[in-house]
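This document starts with one chain, in the form predicted alone, laid out as structure tokens.
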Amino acid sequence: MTANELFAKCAEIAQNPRAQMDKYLAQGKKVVLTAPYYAPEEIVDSMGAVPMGVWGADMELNDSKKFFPTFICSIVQGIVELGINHVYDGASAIIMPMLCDSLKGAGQNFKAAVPSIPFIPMTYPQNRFADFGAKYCKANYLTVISELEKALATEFDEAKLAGSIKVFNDHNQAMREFAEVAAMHPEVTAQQRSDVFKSAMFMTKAEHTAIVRQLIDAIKAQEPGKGRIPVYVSGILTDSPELNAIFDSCGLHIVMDDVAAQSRAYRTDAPVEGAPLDCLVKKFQNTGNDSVLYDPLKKHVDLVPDQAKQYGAKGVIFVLTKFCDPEEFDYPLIKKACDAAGIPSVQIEIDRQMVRYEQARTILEAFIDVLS
């Protein structure tokens, strides 16, 4: 297949998430929804279930404001609305992990909305370094287990995890390489780029890595593009259509980014060495530089201006997901160090209830004649 057949089929997949649940179910297999950010897939694969990623979509929401404040992201708002408008029917479970004040609520509003789909939170350590986080770490995802195992109406064998986190590396490894490809080829498009992303989580991590494995293949063979300005994403979510048009009608080409839901998840692998169980620990205690976990040093502040750097970007975009406060705790931060780096930025707000994105056009379009 050439690269474009392969991102149409990224594409139709990003753009029909129950389309692909449907799919899974008539094969009969299980499905388990896992909320942002973190959530033990690994062990959701190793006990026969495709684990998918719910991050709520972009859409007016009603029925889930009478369950939140209105200061509430509208991506956890958008998950609990998906469930009372029974878009997750036929999920098993949902795995929601507690890593900020506005999922730790909504996983109790999903509870209370949504009674058909058994809530299942995971709740991770905030010190995670020390020996007695990784024994909460541990004794959490015990917890998951044991309600998966009812969800599910299995067993969970820790030999078949190591399987799992063998395949979920090997699709970090993917991803990581697709970025460095798309990186070298500016003819790949902001949207193409997000829809390699997004449709990683409607897929089994096998399935999505022989997809991405051609994907890099094919466009590896062709001559790289010209003429488009590279730039450097940072955020939470930037899968919106509106928006990645703006991105290429505008000529900006995404070198590299720290986005919560595309590169920061495939950072870090878990280790194979040791019980399986302990090795997923370990990955959770190695990950890092992401604004909901705790960053004493504020190593993630670094991050964003030394990589924007490393990929030759001209600027640093910041794509705010509004009312995400450890966002917006760090950005003034990530601008201070750009700023003492070189490295113009500039901040974009963002809302899953937008429908025009024309403000943003105008900010990167003047951001643009910086750059130039």
Given for the second form:
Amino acid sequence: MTANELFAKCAEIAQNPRAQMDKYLAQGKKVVLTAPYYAPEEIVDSMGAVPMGVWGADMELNDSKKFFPTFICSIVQGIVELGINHVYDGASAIIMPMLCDSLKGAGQNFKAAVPSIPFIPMTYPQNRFADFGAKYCKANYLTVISELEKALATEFDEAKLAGSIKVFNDHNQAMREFAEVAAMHPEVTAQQRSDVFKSAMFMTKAEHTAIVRQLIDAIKAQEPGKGRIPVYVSGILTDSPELNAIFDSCGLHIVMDDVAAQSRAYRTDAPVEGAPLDCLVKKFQNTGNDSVLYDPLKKHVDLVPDQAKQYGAKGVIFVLTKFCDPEEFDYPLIKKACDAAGIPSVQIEIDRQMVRYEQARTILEAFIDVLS
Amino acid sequence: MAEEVKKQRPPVDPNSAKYKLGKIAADAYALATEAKARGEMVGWCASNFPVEIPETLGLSVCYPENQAAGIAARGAGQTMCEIAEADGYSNDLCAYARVNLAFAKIRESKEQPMPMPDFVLCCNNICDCMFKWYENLARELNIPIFIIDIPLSTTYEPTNEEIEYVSAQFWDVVHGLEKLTGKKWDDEKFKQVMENSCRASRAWLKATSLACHKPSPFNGFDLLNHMAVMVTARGKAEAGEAMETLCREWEENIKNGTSTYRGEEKHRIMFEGIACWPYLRVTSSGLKNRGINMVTTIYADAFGFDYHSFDEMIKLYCMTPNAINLEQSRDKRIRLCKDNHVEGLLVHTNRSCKMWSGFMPEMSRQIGEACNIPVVAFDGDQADPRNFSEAQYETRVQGLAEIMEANKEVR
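Structure of the form predicted in complex with its partner chain, please, following the form predicted alone?
Now the full complex is given, and it begins with the chain already shown.
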């Protein structure tokens, strides 16, 4: 298959998560929904179920407004909205990590609004570096396992987890390599890049790895396209087709990202030596450079200009998901760090309820003038 | 033109609770300022961080949330917020954080001065926003950050594993502060501090519970003033004494049939959420003009920590209002409503607080049903005056009053 055919396959999956879910259910598989961020999908996979990412959808919110005030991020409101409207029917459970205030509220609301889908919170220790953090993380993984055993009517087997960890590490590696290869090929559009990351949420990792590996080979076989303006993108979610169309029509080439739904999710592998559950704990302890994780040295702030330089980006674009506290706190410091590093930066604000992106287009067009 | 005659306020009786509590609250800043002048290390501390740690170590700390509330109540909330916004902080962020980050930058406020910190003590049993705010302080001021992570208890009670996790962090912070400041932990002093904190808390919780009497012996807005001591000084011996004085005064009011609530108490409500500090007078008058007394709020009780062991203390810190799940949060409030004969619930949908407001619509709906009381919400903010509309507040409170009136007629 050519690169474009493989991209088209990713796009189809990214745009039709329900079809994917129906396909797995028809195969007799169980599906567990995984909300942002860092849900222990390896555990779900090891128990024979398919983890499927839920990040809301681009749509108007109606029913969820009975549960949330207006100033909560549209991603978590969208998860509850879709749950109320039976879009997730058939799922065996939802795992929701509690890594920001909006997710904490969303979990409690999901319980009340969607009682048909068992709600499994994953409480991560933010103070995760010391042994007490590891111990607490493991205790909460065990709670998730116990809840999954009930929801899936199956038993957890740690030996199988070792296998799943390998599958997920392979996938991480493939996703990292894809991002590197896409950085060398300006013909890879923002939309295509987004589709590859988004489709990963709705497939088994083994299936997705196979596609991504083929894609990497197919892109490498191509002559790199005409140079476009290399940029670095930071944010939570950048999957909106309207937004990606603006990136593409403005001639921007994403050479690397710091996006929660994209590269942030694939930076850290679980170690493979030792008890598998401990390896998973270690993975979380080693995860960082993210606004939603406690970051005493604010390494996330320095990562953005460092990576932007490393990948030859001419500028940094912050795609701020409206009402995201963690991102809104990091932004002023990241901007300052970019300024100090001499890297131009700009912020655009998005929301999953947005219909018109003209303001974002105007800001980006003005930014391109600065870059050129 | 007639000359304006300013009415002189009578001096406050130095034996009164008002005087004692006011002095303790003011002294908290003065003591920290003096400590800084002596060359001692001073910290900034989250309001529900275990106060037992700095108090036992003899470290002076100030409370940025308390300072931000003071600045907002004295009218400078917007100015400070705009300073932070000019640096790129979104106006959707917590206004306490914006006020404090602005203060950290300009290092002055005539409304509420505060010494600059040498370290910050952070705890997220109020919200995760605290981490991000304090991380930024630590980076911008180049000072160490100490945290106690208290996650949301997703079970009805905190689990043993959570208590063990928080306990380990408690001692980790103690050891870190010993190393940084050279101060030494003293078990005997810790015991005394715990006793002080419990004594103040017992008196405070008893005082707030006196609202069960009809009429209530106090105006609920008094709670908002007096709670500053519980935030900033509950580990100090004098806090217990002052709180006991307050309790005695309110008990005296009950005996005498008097109250600090002026006028007839026609309706009794629970107020939900943090006070609208920039509009304290407006929000208070809106109730008083309709004979409504805010007799209880979980916000006030949040700062009462009465325990009998170390584990119990940790458990209480794991059970602050924003650290518990919907069911526990709801049940605590239902108890307050029932114990205090509440007839209506007024919810402050606080633009600053995503944690407090995140599941508030569902929780208040459940409380309303369980207590068979009307629930009305208004939009506001704890420190940014731009997020409050007096007209909306008036309309909502009027609506609440009318429903309560109608309910009385039916009953």
